[in-house]
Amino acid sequence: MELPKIDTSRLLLRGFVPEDAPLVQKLAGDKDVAFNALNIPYPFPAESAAVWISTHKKEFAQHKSAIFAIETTSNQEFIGAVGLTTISEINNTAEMGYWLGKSYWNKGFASEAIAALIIFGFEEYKLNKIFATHLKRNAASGKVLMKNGFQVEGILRQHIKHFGKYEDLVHLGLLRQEYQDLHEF
């Protein structure tokens, strides 16, 4: 089972492929992108991206994730990932996370990967509910998720140890409900 390709006005989210395990290592190993993100290690280790690119048609084929690659149309450049992640058939419910490279924040590229995503889980997967978290330091993180019609839900105080220092998590969700709701189904 592959990864299905969702086209957007500028972006291409694909399956990940093997070569693209350098560029995993070079933008995800920016110390920057590593600090306002909740599960980049940094340093990024050697042989990270190659294992992590490996276990996704796996985990996608056991409907346990489903995690795209970012590329832009205009020159097919990778420039980061989106993914649903811990989905659970039972409740019907995914996590949703992603990252850019730095050179691609505040492009608007984050938000229109979010909105094809959305739209992949509650037709595609048929879920009830995705959310999301992201360090309450990093408010450009949760006004993307916002914009897309996520709501705060709660902030869990001193939740990680991230960079050394405990920080909160800010909790956001998305009911079908009200995805339908802004969209007029």
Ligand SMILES: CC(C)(COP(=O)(O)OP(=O)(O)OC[C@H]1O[C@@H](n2cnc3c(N)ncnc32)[C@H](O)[C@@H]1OP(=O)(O)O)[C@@H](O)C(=O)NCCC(=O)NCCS
Given for the second form:
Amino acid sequence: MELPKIDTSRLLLRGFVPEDAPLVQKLAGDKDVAFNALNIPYPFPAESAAVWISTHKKEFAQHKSAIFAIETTSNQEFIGAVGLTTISEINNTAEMGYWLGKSYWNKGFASEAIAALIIFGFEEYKLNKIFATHLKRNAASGKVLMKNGFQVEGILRQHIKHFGKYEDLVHLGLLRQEYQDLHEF
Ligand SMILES: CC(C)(COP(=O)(O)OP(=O)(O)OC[C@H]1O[C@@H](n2cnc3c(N)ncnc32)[C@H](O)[C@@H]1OP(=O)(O)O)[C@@H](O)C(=O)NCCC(=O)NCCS
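Can you swap the form predicted alone for the form predicted in complex with this ligand?
Expanding to the full complex; the earlier chain stays at the top.
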């Protein structure tokens, strides 16, 4: 099975292709993106975008992850990524991750992409829970999750060393029941 294409009002979520690598390298290679994200190395090593993209098909086929490129429908511009990773078929859980190129921040794009991915996770994978973690100081990341129904479950104090500094993490989750209540099934 191929990763499906998902349309939202302003975005197309689609599988990554090798041709996306240069833009991934450019957008994810931005220091401010890496400084706020959890899993983007800085400096972004050459070729790592291509290597990352090359892992997607196998990981999707093995039900380990489903990672989407985000493209604007108005001009087919690649702007970032959103995905479900560490999918567990034992616990029916998955972790949500996302990043956008800096010039696309604060336009509601992440909120819109996350809303679509939540539906995909609960409807296609029949998940019981989607969780996510962000740096405590990254308020925008918390906001896009909470706007989509996620609840804070806890603070992990000084849990990682990021750019040389110990940082607190916020852990959030959205349960299947809460998703159904929000969508009034
Ligand atoms: C986090 C990120 C994905 C948000 O994407 P986005 O498209 O800008 O998000 P949206 O525009 O949908 O929503 C952002 C919300 O945060 C708010 N916000 C932005 N900066 C903020 C700040 N410093 N403090 C509080 N709220 C803030 C915005 O007002 C908006 O809320 P609103 O819709 O109620 O007005 C984007 O900033 C990003 O890619 N950052 C770098 C990578 C990253 O942090 N990834 C997440 C790792 S856990």
